[in-house]
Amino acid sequence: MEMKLPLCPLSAVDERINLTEQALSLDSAFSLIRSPDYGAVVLFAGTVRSLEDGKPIHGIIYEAYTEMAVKEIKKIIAAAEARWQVKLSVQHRLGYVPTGEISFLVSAAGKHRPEAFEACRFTVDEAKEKVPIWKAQYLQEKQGVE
């Protein structure tokens, strides 16, 4: 079930924010920001590791305060786009995400590489610090089950 919020008025930035229980796609992230005006595209994909705190897991459950998360992401995107003259997209999986799958995806397009890289890193770091999305539970591998 997709948890994309219809915010009023709907802006172009709203179309580039996605909090969803569906799998995230690198192709989709690229298509949201690509433009003939930009020559550099940077994609960051955070995936679920098979170990968490040294323990084997098979997935993570993510929860969010969705309305506040979208507001915070919009602020982060606005700050980065103004500072580096780039176009950004932020997507995050909610619910159960198995190991190896993408849970967090940030894409940045800029006229040149330095701006795209800096804006992407800033957006990742700010989102991890300020957006109310958290790991609700680690799911442990069952021992002795094949």
The other form holds:
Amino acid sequence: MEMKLPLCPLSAVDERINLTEQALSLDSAFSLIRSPDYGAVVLFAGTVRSLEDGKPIHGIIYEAYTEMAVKEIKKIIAAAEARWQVKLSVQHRLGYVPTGEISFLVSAAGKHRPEAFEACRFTVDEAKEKVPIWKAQYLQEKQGVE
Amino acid sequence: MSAKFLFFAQCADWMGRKDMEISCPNPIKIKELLKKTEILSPLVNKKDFLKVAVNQTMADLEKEVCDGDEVAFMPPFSGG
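The form predicted in complex with its partner chain is what I want next, because the block you gave corresponds to the form predicted on its own; please supply it.
Every component of the complex follows; first up is the chain already shown.
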């Protein structure tokens, strides 16, 4: 009998949540959720803008209540995965994030694109509302810390 | 009894610290604690703005604090 191995086994939910001071990778967001079971992958990347309230900045310092943030992200992922039968990954960068770099990364894999798009949108919106992470400081260009 | 208090983002700025232990009667509602504990006074006029979590679960100011609880005061979330 032929044994069929998955191309890439799905990770446990803990491995699909990442709060880190390291740069976030689109490749990792994709590889964490890809599977031959799914035909659509949607990636959302939030990046740091160069202007905040009309003033040029060179970066943002993010802060989190890490233990609670992980719990809240797990709840959001569980709700979305149950509703749309998708697989999700949520990552957020902490500490200093320079302008133009990725601060927030959500990826959703679904059988078809509608559920992948909807689950990704839901997860982004819920995370912004319910996960205890803050933009603690905006670092202005040439003017030091605001 | 005592509980651990955590202050995040602007709340840490207002308090001048990120955490502290506070001894208090057991049980006591968070709103009463804010009213009666002088050291928490920088947060009192921010009550409408504050988010509160007890043991990493969102709570309101009516929630009672018990021995060993972890109480977090937080501004509105702004990740993303």
